[in-house]
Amino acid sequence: MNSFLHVTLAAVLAMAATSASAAESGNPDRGATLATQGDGSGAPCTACHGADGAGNNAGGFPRLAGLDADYLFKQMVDMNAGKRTSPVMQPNIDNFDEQQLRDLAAYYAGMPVPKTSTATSVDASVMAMGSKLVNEGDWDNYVPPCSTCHGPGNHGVGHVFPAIAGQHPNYIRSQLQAWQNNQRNNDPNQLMTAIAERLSQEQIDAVAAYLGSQNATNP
C-alpha cells in the first residue's frame, strides 16, 4: 500500500475510534417538529427525504434514517459553512441554529433504518466491478475497499464514516463527483477526495450501483 495512504487511513481510523462526540445531545421530539415544519424560509426536510427519512433515488436525496447523529449534525454545519456545496440543502437549513440542527440530527438518527435497497438494472459486469472496488479495492491505484473505513458490510463506523450500504446510487454518485470537483471538502485528511480523484466515471457508476443494491440494515 502507498505509505502516505497507509498513514492517512490509520490516522482517520484512529479518529473514528477515539474521538469524542462532535455534537451534544439533541432532542428528537423537537427535531420531528422541525423536520415537518422547516426553518421558516424553505421546504421541510420531509419534502425531499420523506416522512420515514428514506430519501429518494430519483431526486438524489439521501437516506437519513438511522445515520449517526453526530455525522448528520456535522454535515449540516459544514453545508452552512460552505465546506459542502448543496444548492438544495443549504437554503433549507440556514435559518436553523446549532441546537435545532442537533435536534434534527437526533430525530433522524433515531428513526428505523429502511430495510429495502435500490433496485438496479445495470449489467452484471458493472455490478461485478462495483463489488470488487467496494469489497477488495484497487490497490494498484491506491484505492482501498470501502469497508476499510465504513466498516463491515459498509454499515458505518461512528460519526466519521457513515453507513453507505443501501444508500441511493444517485446520491453516492453525486458525492463522489463532488469530491472530484472540489465541491465537497469536509472529509478527514482529504481521504475521500484522494480516493474519488483516482476513480473513473465508469468506476463511480459501478460503486454507486453496487452499494445502492445492498441492504441498508445489518443481516
The other form holds:
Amino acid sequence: MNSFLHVTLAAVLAMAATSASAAESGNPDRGATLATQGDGSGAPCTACHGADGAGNNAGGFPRLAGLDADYLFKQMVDMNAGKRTSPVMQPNIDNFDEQQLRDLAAYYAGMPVPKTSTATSVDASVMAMGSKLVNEGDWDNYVPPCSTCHGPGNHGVGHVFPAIAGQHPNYIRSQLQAWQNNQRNNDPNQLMTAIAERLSQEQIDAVAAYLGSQNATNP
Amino acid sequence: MTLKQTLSLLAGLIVASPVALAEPEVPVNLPKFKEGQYVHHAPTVEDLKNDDSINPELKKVILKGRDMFMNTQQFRGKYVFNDLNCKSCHLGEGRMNWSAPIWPAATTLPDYRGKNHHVNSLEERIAGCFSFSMNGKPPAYGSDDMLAMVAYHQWLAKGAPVYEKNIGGRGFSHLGREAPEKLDFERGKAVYQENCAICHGENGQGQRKDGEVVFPPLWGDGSYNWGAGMTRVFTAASFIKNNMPLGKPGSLSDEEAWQVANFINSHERPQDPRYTGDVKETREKYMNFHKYTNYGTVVNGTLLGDHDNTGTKPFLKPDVLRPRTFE
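Please supply the coordinates for the form predicted in complex with the partner chain, as a counterpart to the form predicted alone shown previously.
Entire complex below, previous chain first.
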C-alpha cells in the first residue's frame, strides 16, 4: 500500500510538473460520479462541499464550483503530498489516482458558480479595513492589494491565482492562518506566504469578512 | 503541572503566536538608507482626508491626479498607447521608497536634466514618463489633467525640503551603473522562467483578465518604448532587485537582477520617439543614454530597434518633446 501510494504520488507530481491541463484531460461526468461515491474510505465530496459545490461557511468548507480546474487539481495533489495539511480533507482523496483527481477537478470547475457571498454582521469599520486591504493594500507593511494578483473583482487569474471573492470567510481565515502556521506550504515561489505572514489577526478577520461579502461571479 | 500539560501549553503558545516568534519566511529586504540622507514618509490618502489645512477643492484635484496615476489606462488611446499605468513602475501609489517615489520631482525641479540637456519643469518630467514609459502623448502643459497630476506629485512631497538632493530610496540606481558580471541572455532567461513567467507570461506578454491588464507585459507593443529609462539595464536591474517578484523585494541576488534585467531588455519594443530613421545613428546621437541599453546592438543575430514600429501609437514623437534654449 505504502509503496503503491509512493509510486502514484510520484506520477501525479511528474504530471503536475509537465503542466498538462486538468481542464483538457479530466472527465467531468466521471468526476460527478466520484463526487457522490467518495474514494472508498472517505466521505463523498458532496457531504461537505454540497451538491452544488458551494461549500459552507459554518463548516469552513470552501466553495469549489467554478474554480479553475488546474488550481483544484494541484491542491489535491499537494494535499496528498503533504505540502498542504488538512486532516479533515485529505483522507477523502488519498485513494484516488491522478486521473480521478483530474476528473473531480474538471467536474467542479465546470459547475455554475453559485451565489455564495456570506452576509456578515461585522462592524462597518472592519469592512472598511477589509476593503482597503483588498483594493489598495497596506504598502507600508509591504502588502500589495489582493486584487493585484487575484485579478479584477478578485475573480481569479489563469491557473495559478484562484478566485477568492465570495469564498467563505471562515475558510479564507483558516487558509491565511494555515500559511502563518506552516500548515500550507504549497504556493508557487512562496508568493502567497509572503503576503499571509505580513497580515495581523485583525487584518485577516477584515479581509475574510470583506471578501466573503463580495459577489463570486462577475456583476 | 504534569509534563503533558506543560507540553500542550507550549504547543498552544507556539500556535497562538507564530508571527511574533518566527522569522518571516519571505523577508522584505530593502537597502539601508545612508547616513545623512533625507528619508521622506509620503502622506497617505487617509492623511489627505484628515488634513483640514487643504482646501476641499484642492483635495478633489489631488485625488483626480492620484486616480490618473493609478489607473492611467482610462486614457488608453489618448495619453497612453501601451498596457501600463504609472503605478506599474512606481509601486504603492508612487509613495514607496526604492520604487522611484515621484515626489522628489516636485522638490528638485525645475532643474537641468542630462537626458534632454536643458532645464526641466515638473510638468516636463511627467510628460517624459508619458512619452517614453507609457509610449504615449502627455496631457497638454497647463491643462486640467496636467494640473491634477502635478497636484498629486506636489502633495506627496508635503513636508520635504526643497532642493534637497541627498534623498534616501530615490530612483532606480542603487546597484550602480556598471554590471558587475558578464551579462548572458540564456542565464537571464533561466532567472526569468523561474521567477517571472508565472505572472508576466512565457513570452513577456503579461496577463489580462476581463479585458483588464493584471500583469503588465515586459516587452513587445504593450510595453515601454526604446527611449524609456527602464530600457537601461542598470535601471531595470535596480527596479527588479527592490520590487520584483511582486511581494518579495530583495529576494533575488544582485547577479540575478542584472541578468534578468538584461534579458527583458534584449527583446523588441516600440521605437524610441527620438528615432532619426536610422537606429545606429539614433544610438550614437543619444549615446549618453543608450550606452546603457541594448538598442542598436545585435542580440542573438538581430539588430534591436531597427524598425518603424511605434506599437499602437499612431505617431513617433509627441510635439511636447522639444528643446528649450531660454534665449
